[in-house]
Every structure is written in structure tokens, then in C-alpha cells.
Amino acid sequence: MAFIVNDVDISAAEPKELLFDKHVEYIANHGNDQNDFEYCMTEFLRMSGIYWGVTALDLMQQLEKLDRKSIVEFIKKCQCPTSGGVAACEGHDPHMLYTLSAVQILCIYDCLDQIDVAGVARYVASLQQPDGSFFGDKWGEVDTRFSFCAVAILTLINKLDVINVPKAVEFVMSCCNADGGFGSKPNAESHAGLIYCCVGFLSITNQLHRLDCEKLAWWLCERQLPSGGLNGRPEKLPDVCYSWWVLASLTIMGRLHWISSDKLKVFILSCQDTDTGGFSDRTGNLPDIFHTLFGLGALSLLGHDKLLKVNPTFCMPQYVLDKLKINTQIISV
């Protein structure tokens, strides 16, 4: 074989059904104990943590389990009055990643008017560089994740015209590799998470025709291991979050049927914690809110009957995008 296969074993004792009620309880209680070690150590990504929880519960039609008012007030406190960007937590610098999470939450709650939307647009536009790329924040890191964040934010707030979209597309396509995949910047290794960002970017900007879908879809299909799980790169272990990154990319390209959905479902369901609820990265590990959303999101893409339909480009319930009248490009095969 060309590559080493790193995989996991799934025992017959692992759960075969979605532990719906346990997941609702796990998500609803997440972060309630502010003295908890995990809560204190994850302050730097608190805004994204709230997005993961809000979106997961909305997909489960249990959004009322969270305190909408306190969440919206928290977001308002995290917006920088000078730059317009949103931080992960009060006292932190604003960043593109957390600005997107904040906007996604507010769209789900249908209250974008609670923040300075013009300030958000100004912040995103200020981070675009002459080559079309985007910094993540004022400190200057360039990554295709931030290109996706930029167009996602601006589409959700209906301000896409404040950036140079053709230059942004040019930069993203400069990050395309010979294997059909994408990296974080030109000549960087292809990675399933970054492929999702670039495919999602092209979906939002109506540029999917620029992809070599046959080549890219095969690369993504090769991420499926004998256990049914998906990895992000050759030789890596499977991880529930790649169930989302890979499946969403294949869905946007109209090639979801190119992998074994049944085997992937078995892997995802095996990563549930039968005691506390929540999903872990892989079978037998401790759950977290990040993998819980992406496990549920992947099951939604696979058509699970207890979950609302998820939009593969934005990782938000489809009804929210319908309400905003946002249509993203999807290839039909």
C-alpha cells in the first residue's frame, strides 16, 4: 500500500442509535459551571463554543433550552466599537473566526440588528489584502479559512459588495493543489478542513465551475477508512469532525453518494458518550461541544429523521438560510 492505514476498532457494544435526549442535556448544560476547568481553559474560543451549541440544539429543534437573551447580550459585549469585529470573549481581540460565529448565532436567533452590522462589514473589508487573501485579525495570519469566513459573514449580513470578490477568488484558486485539494495558502498541503473552506467559499461566490470535481471528490472519498470514519489527510486517524468537512464538500459537489453512508453512520454513532451524551473525536474518547455539532451536522447531511436539514455551506439549519433568502451554489449530478 502507498500509505499506512491508521484506524480504530468499533466494538459491538458501541451505540447504534442516536442518543437524542442525552445530547440535548449535554449541550444545554455545557458551560453552566463557570468554575469548571474546561470552561476556564476555553475562554479563547467561547464565541465559537456558543455557536456550536446553538446550532446543534437548533438542528435538534431544542433551541429553547438555551437562554437567548444572555447569549445576545454576550455577543454585544464582545463587539469592538472601534474595529467592528467580534472577539471570542470580553477583553480579547476581535477575530474573523469569532465574528462569523457571532453573526451565525444572531442569524439563527433572527436578531442581527442587535449589533453594528456596518461595523462588521467594515472590519471584514479592512482585513482583505492586495492579493485577495484575508488576515484573520490585525496580527496578519493568512489562511483560506479566513477567506471563507469573510464571504460567509458578508453574505449573511448582505454586504458582500464591500470586498473585491474576484481577487478573493483568485487567491483561493492559487491555493489549489495538483491532487485537486486545497491548503491554507499557496503550496500548502491539501487538508479536508481547508478543502471545505475553499469549496464553501466557491459555493458562496458561485464559482464551483473552477473545481476539478472528479479529482477532488476522489481525494475526499479516499479519506474513508475501513471503520467507516473519515480522516483529514492520508495516514491520519478518523475523526468525527471530518465527517462534516468531507461530507459537506461532497454534498456541495453533488457527490455525497461516492462514500459508504452506512459505514460512516456506524462510526459517528460509535463516538457518542452513553453516560453524559455528546460526541467525541473518535470511539472511546471524551466528548466535547465541537465534535457534538459536527457529528450531528454529518448525520443531518445523511438524512437522519430526528434532525433538521443542515445547509452544507454554512453549517446552519437550512430554514435560517431560507428565511434570509440566501441561495448557495450546489452542483447536481
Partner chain sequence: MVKLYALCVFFKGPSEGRLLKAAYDLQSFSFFQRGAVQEFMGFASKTIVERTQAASRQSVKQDAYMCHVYVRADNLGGVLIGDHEYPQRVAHTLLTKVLDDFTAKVPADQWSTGTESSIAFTQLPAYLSKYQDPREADALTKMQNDLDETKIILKNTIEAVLERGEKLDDMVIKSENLSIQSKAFYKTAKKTNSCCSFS
Given for the second form:
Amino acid sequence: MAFIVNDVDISAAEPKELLFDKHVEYIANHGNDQNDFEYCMTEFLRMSGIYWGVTALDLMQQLEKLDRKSIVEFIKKCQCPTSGGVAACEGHDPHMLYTLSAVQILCIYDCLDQIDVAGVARYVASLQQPDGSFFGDKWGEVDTRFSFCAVAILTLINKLDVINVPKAVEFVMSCCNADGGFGSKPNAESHAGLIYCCVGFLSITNQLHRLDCEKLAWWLCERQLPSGGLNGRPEKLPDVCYSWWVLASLTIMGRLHWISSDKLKVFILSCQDTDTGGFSDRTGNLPDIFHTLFGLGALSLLGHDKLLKVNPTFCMPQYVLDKLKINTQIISV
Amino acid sequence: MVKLYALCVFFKGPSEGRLLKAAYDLQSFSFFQRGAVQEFMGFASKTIVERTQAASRQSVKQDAYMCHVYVRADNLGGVLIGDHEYPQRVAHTLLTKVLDDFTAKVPADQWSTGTESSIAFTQLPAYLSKYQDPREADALTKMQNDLDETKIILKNTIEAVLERGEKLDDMVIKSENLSIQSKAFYKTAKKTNSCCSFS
Amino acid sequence: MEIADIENDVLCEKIINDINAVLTRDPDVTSFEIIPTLSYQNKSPVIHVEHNLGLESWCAKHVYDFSHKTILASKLSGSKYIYNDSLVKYLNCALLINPDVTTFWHIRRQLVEKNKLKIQKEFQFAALVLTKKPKASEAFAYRRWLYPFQSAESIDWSIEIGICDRCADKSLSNYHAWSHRQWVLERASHLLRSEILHTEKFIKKHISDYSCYHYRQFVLQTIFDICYYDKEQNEYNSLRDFINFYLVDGVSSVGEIIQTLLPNIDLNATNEDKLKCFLYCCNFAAYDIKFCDDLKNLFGFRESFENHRRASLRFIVENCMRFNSSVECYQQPPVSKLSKFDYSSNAFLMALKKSEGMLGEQHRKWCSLFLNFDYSDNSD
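Now show the form predicted together with its partner chain, given that the preceding structure was the form predicted alone.
Whole complex next, starting from this chain.
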């Protein structure tokens, strides 16, 4: 009996080359129409939106297309003077997710000194819990994403010593499932995005030896569908952002070659919008800035010659981390 | 999802498909969508019946839905719309059974002139409800064995069923059976935007 | 549609008042949705039919912009917005249209802390938001946050399970709904039994929703961890059939089942509750293996069926190994630590290993990796 899978068909008419200039244009113009409903609806994640755009353009060596000065000013306004955390946008509450995005942008612009770095460290430390986990903000949601954010932020600002790292590792490892994957909390279903967070976390904290790489890589490889695209969990449709989460995890684990790069490349390229530029989640859908970064990031991991090398742990250009003298652990097989 | 939404019986006349009876189960759609969904399922059923040759079967995929069509040699046709996960073999066996039952209860001379209100056949809702669970089809085993699945024509979209020069968008705009409200739903549904984000 | 700014503000204020009037008037509103409409029509865009609330799409952007602007202006002005519950009507509209805005939920949290909002109403509101967006993680988080404000006796966990069920029904593999359900189950173990039935029913309708299968694995593991079993149950038919599939000399009595799975066990030295729980759980897992085989026969080969079958198989094999190697079953050592277990002393596991090894190269690899079966010595 045939194997039934949820997947997409890629028609011959879909793009096969990287539409470089279109993407530059798409990102540079993103948000120019501030009356756009979509723009207003996504204000709550603006800081991450800027990080996605800045990183994507930097990978394409087109960073000058964005106005550095206004972005840095924006970030300064978003830092909360009391807690030290950074909000997605002025008027919103600070959160771990947007604090990481802000720090990543400032590292790319090489101007961390523009914000209160000690405040950032204080904020992150204040969110660690006795079991080693992290809240996303003061209201108490726990998630392995926030563990990743915490150590990524503190490593970028060179203040990892303000938290209890062994406890943090213990919590992340308690979220490891029998299938080798990780979920958002202990016993939660394995999920490629959260696996990326946990693998990235272990790479930053130099604890990759704690992974059961054979099992985890098995699970990650099963994400590849006949179309070449990767999904994030069993039976889900392929999605460009999982090209990043899965591929980056496999890269950190030294097992990128376990999936078919050629087929994945075909899938990612088919998600480009030929009219507007940008990548969508899957073939035929509308593009957005989030999938645009992760499409480009995945192509960079696959060695695309028009893109700068990306660091699989931080999802930032490798040269930025080199400049900061940050080494992330990678398993070599 | 393992789910059946609509079951219709048509007579395929020389110029158009004539709806004789229909039943719907649209509880899983949001309240304000149900009217438009029902109109669209009726529209799709009619469109496909009219483009299916007599004495043949088709299964047409459209997004997450699957329209199973069987038009018999005597031009009596049945359409079953379900989720794509509903087993195709069971769907087609059910169509055979429904049309047999219809033939037994409604004389053939009423088919070419009948309407939903004139035709006395009240079994469709019961069929639709009973076969929500395809395990019920165990009772149809013999019929299932008689069904030659290789003869079912598979189509990937409704567009693939249309004749040369026909465009689904134009047909929707022109259709008199679709309300303004349903056309608005159609237009919005076409704009698929991704909803996934890391946050 | 062009409306001058002032007119726009007046209109938005009116729509917001209309929405809130419905929320106040009808405490039993069961759903909210945005109704696609092509253009402005000269009637109220707020539609209320049979406890369902709809807002026509043409005005959603304006209403959201206006609510958003009002809330943030009030917050940024520092005018003790927190004490001003007239802000609630804007928060209601903004969150119904855009449930992902964490900051807006936080304002509600502060109002709750100041006793400006009724807890029951807040539960209802979050549930209403979930009818519009079943994947709204912030609405689930808000419900979790609200729980400690309730007195223990007023909590009815089955309501929470019902919400998870509806949200999961509407959106495939809804991670937030299933994680929330797990959170509920961790606090309401009396629901374990009914969750076994609920998840089976759900799977029959949503055959490819792997999140539900995973949740069912969690239910099984929880039952095992708390040493639960059904005191009425004296037969383990699924487990018996499962064993008899692999063994030529079949088993029938419970004693034979125990003897087959745990040949080295000293019954006198074994905790009876633990043994009964072991049998109950293995029977559950064996039932699921059969369930997956039946699903495969009806619907064809799917990843969910394969993965869940393997998880169930692993449960049985791992726990047999643990029990047999007299490892304290509550300590849950990873299988890798059991790799030295000599299953050649266990005829049943040997037969299972051989039989599973014949189900294709991929499955055999899975067995070596996840069950520590060694096929190198006697490949057949």
C-alpha cells in the first residue's frame, strides 16, 4: 500500500534560482507603508521583524539598505529602564524574545554599548527559576525557547556568569524525549523549532555531548518529505522556516549530509515570490520577512555562493561572531 | 480529518446537472461560514457532475477537501464531499449504495424533471451521519470488493476538471447560485498567508 | 473605503461599543469570528446570531488600529491606566482581532491583580478568543495564569479539557492546545481514565494529528509513573493477543502472561501494585499496537500509525527489560543503560526481536537504535 504523506507539489514554473535583487528590495521596503494592516498587526513582534530583516540583508551584504541610525535609536527607546529588558516596540512590555533580537541587531551593527548591557544581564538573570528554567517575562511562562534566548543573549554580551548554567542545562535536558527530540517543557512533544533551541543551547553551553545524536538525527531526517521540504513535526506540511530549524540543528550536530541538500534547495527556491520578492512558508503562499530570513539562512548553510556564511547556533553572519570572538561548539563527525 | 461534509444526488441532463437531493454536515465550520460553505459545496458538486462522463468515477482534490463523483450509465450521479483523509474506497462504495437506494425509491421517470422538494427521498442525512465513521463500511464489504479502484480518475484540483477555456474564478463571479457573501469568502480564502511565527 | 479621520474615530468607537454591548448582554457568547465582506455596507458590522458574534472584515483594521492606539496612548501617558477599567472595551476588541499581543494580555493581568476584572469573565473571554484563533498561545497562557485566583473547589478541570478538545479539533497538531491539556492532566490525574477514551475517539477522527498520539503516550506514561491500574480488570486480552502473535506456544492465563514477559521474576519479592500497573500499562500499549494496525488497514500507511506503534512497542520492551533486570522501575534509566541486558534469556523478547526485524530494513534499524536489539549476531 502506498505511503500517504501531507506534502506539496512543486510545479516546473516555480523559481529555480535565487531572486537576489528582489529579496533585497522586499526587505528594504518592508514596513515602508506603515498604514498596512499587516504591519500594524505584527507590531507586537517588531524587534524580531527588524532582526530578521537586518540579518537577511547582512547575509546578502546589503546592510546599508537599512537606516542603521534610526534602528539603533528605536532599540534604545525599547529598553525598559527599570527591568533592563527590551520590548518589541515602544509601549509594549519587555520580553526575553525581543531582548535577544535587540542584542543580535546591535551585535551586527557593532554597537552594543548603545544600550544598558548590565541592565540586560540583570533582566535575564532575574527570569531564571530555581529549577534552572527561564520565564519569558515576569508573568511566568516557561519554555525551552527562553532557555536558548537567555544563554544566547548572555553569550553575545559576554555575561554568561550571571546565571546558574548547570541548572539551566539540567532543565533543558529534562525536556528531552525518548525519540531523541525536545519539546517546550518536560514531556511536551518533540518539535523541530524547540529542538533547534535546545541544540543551540547545548552548543552555546558546550554540552553537546549530552545529546543522543543518533536518535535525534534520525528524528530530524524524517522531517524531509518527498518534495524535498522539511516539516517541523510528523505529518505536518513542509515549511521554509523548518529548513532553518532542522538544518541548523543537523549542522551543529555535524550531520548536514544526512538529508538531501539538492531536493531541499529546490523546495526553498520554489517558495520565493517572483513578483514581490521574499519567501513564503511554502510554495504558492504569500511571503513574509520571517520566512525570508530562514529561507536565506538555510541556503547559506547549504553553501549558496551569493550569501555570507551564517552561524548555525545564533542565526547571524559568522563574521559577526568571529569579531566578538565567540566560538560555538559544533560536533565534527 | 476523517469527515464527510456533503452528499448530493444529481441527474446529469444534456445541458446541466439537475440537483435532486442534498444533505450537509457543516458543524465543524465556524458559524458565519456555514452558509457560504454550503453554497460552494453545492456549486462544486454541480460543476464536477456536469464534467464527469456517464459510467465513470472521479475523485477531485481541492485544498483539504476531496470530491468523489460517480455518474452512472443512466446519468444518475452522486457526489460525496469529504476531507481528503476519508478513505476513497469507502467513499465510492457509499456512492454506489446511495444511488442504488435512490433508484429503488424514486422512479426513473421523475429524474429529469424532479426538484429537491418534489423528490421523496429522505435517507441522505442518515447516510451522511452513519458513514462519518468509515468503519461502518465493513457492512459494504462485498460492494467494496466489486469496486475497481484503478478505474477512479484522480484530479488534483477542480481546475483540472474544467474544460478548455473555463476558469474557476470567472465561473464563481458569474454563478447565480452563489451569494455576494459567498463570493467574498471565496476571495478572502484565496489569499493564503502563512500564520506560523516563532513567537 | 475612505472615511475622514474624525468620522472614522466616531465610527470605531461605535463599533467597539456595539461589540462590548453584545459581550455584556449575552454571557453565553460561544464564538467570535471575522466575517469576510468585500466592502462597507450601510449597516452595523457587528452581527450577533444564536450566541455567535461576528465582525465584518472591512472594519477590522480600523477597529484594531483605533483600539491599539487608545490602549498604547493611555499606557504611555502613564496616567495610571491600570486603574482605568474603561480600557477594557478596547482590550476586548484588540485581543479578539489580534490575540497574539502579549502586552495587552498583561494589562488584563494587572487589572485582575487590582480586582478590576472578574475571574469568571476573564476565563470566558480567553475561551472566546480561542474560538477565533484556536492556536492563540497567549490565551492559553492567560488561562493558566488565572487558575491560582480560583478557589480549589470551584475548579472543574473537565471544562479545561473541553476547551483543549475544541481547539485541537479545529486546528491540526495544535501544539499549544495539547501542551495546555498536558498541564491540565498534571493537575487532574483523576481524568486519566477518561483521557484514554477521549484520545482514542479523537484519533479516529484526526488520524494524522500526531500531537494527540504523543499526548496519549504521555497519558500512558503518567499512569505508569503514578502506579495506577484498574482494580476491576483481571484480563489482559490485548496483551495476551500481542504475545501470542509472536509466540508459537500461546499464553492464556494471567500467570502465563507474567511468566512469559518476566521469566526471572520472583513474585514473592515483587510489589503487587507495581506488577498490576505493569500489566495494565502493557495491555494498554498492546491495545494501541493493534489499534495502529487497524488504522493502517483502513487508511493506508501513515507516519502517525508507524510512530505510535513504535512508541507503544518501545514501552513494552523497555519495561519488560527494566523489570527483568530488576532495575527499580520508578527510576526510569534510559535504555542505553540497559544495553547489557541479555534478552536471550527471555524467549518472548527474542521472538519479538526476530519478528520485528523482518519488517523491513528501516524498521530493523529503528529496533537496533531505539530498542538496543543487536541483529549482527544472528541475522535472519
